[in-house]
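There is one chain below, alone, in structure tokens, taken in the form predicted on its own.
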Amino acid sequence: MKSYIVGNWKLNFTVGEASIYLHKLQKKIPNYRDIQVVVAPPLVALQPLSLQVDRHKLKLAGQNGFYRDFGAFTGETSFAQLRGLVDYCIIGHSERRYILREDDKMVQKKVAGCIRNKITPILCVGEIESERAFGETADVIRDQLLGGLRDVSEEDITKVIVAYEPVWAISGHGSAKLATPDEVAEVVALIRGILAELYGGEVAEGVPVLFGGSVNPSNAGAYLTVPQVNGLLVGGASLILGEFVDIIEVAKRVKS
């Protein structure tokens, strides 16, 4: 299986700032084999930078995108709309169901809607400070894995990429401790056998499952080699580009 290396650049970089990044960033990296690379730009840099992309080297992704097709939504931006311009998108983050109280109904909404047109949805589970000091993280990882897959049938899993975020190891968000290895392996567990549990075990194998919480150059090779995870979902470390590229190179090692 691929390992896949994601970067969320959230609500950072202009159009032109985007367009230098990636620029730059196409010239620093090969055309990996094993390993996927994504950026997922502020909505209004995707149509240019899906023009400057190669896609031979990277994938771009969007951040987020409206459920219905098309309507009377206004300040929305369907997957039909997004579908050519992206090969991913990131569903169910941590900021939009905490800031933004998206609920599992609308993620489930929303990956039916990258599946319908034809994006990989990236699922993101993880719990709060709070519900892991009470033991609640096992309650809450299968709510939203249930929640979010409510639509998804065994055929479409493997169009899907599940990604363990705890709130509290995101930079900025709750404690902003970092997760050990084996708390991630722990989880990363728990989200295979509840996979196991929907589609049986040999399609959950098959389902990429990534981990974000603060990843690193220094604390990314840590995680890349918990048994099951396929790759990292990055943020803040998305943003420079040479700790990006540090923490590619990093994933190509631990693949070798």
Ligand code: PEP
Contents of the next structure:
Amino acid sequence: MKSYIVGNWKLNFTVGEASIYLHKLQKKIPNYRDIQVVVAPPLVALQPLSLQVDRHKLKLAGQNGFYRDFGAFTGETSFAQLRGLVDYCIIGHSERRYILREDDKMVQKKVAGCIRNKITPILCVGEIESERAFGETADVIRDQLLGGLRDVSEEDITKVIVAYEPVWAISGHGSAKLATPDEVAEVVALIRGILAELYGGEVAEGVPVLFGGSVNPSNAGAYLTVPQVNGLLVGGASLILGEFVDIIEVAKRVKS
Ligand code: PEP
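Right, the form predicted on its own is done, so what does the form predicted together with phosphoenolpyruvate (PEP) look like?
All chains and molecules follow, beginning with the one already shown.
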């Protein structure tokens, strides 16, 4: 399976800055066959960047989308509108779950909306610090996965990526702690087990599972060598071109 390195730019960069970054990134990376580089720019930059992106080198992702395709939903942008601009979309990111109050029901509809519009959802799951402290991590992950995947058939699960992002390890929000590779391994094995219960072991094996949480060039190798981890979702470090390129190069080294 390919490794995925996904940069989540969150609410950063003007359209001009995003365009300059993409231009420089494309000059710095070759066309990797076994690494899929993805960047998730802010919504306003997606249309211009979709004309600029070299899709042999990298793909674009949305950071969010609305679950209905068209209609009276002021301020929303649907996956039907994102279709053609992006290949992936981050769904259920903890910043949307906890700041924007998105629940599993909404996440479920958004995952379905992506698949309906031929966009690969990157479904984020992860526990907050107190849930881990109270031993609730497994229950939280199970609820979020079952909720998000409720409408996803055996055929469609092959079009989904799952990202494990312990909320307490995401920079700027939590405890300033880093997840250890053992902690990541335990939850990723749990995710694989739940996917196997839902879709069978062979199908579950084919679903990419990424890790995210304060990834940088120094720790990327350790996370990428955790068994059954197929890539990284990178927030803060993806805003610094040199760091993002270094993480991609670490992934290349780990792969070979
Ligand atoms: C994220 O928000 O998806 C993330 C992983 O952020 P950071 O790398 O900054 O912790």
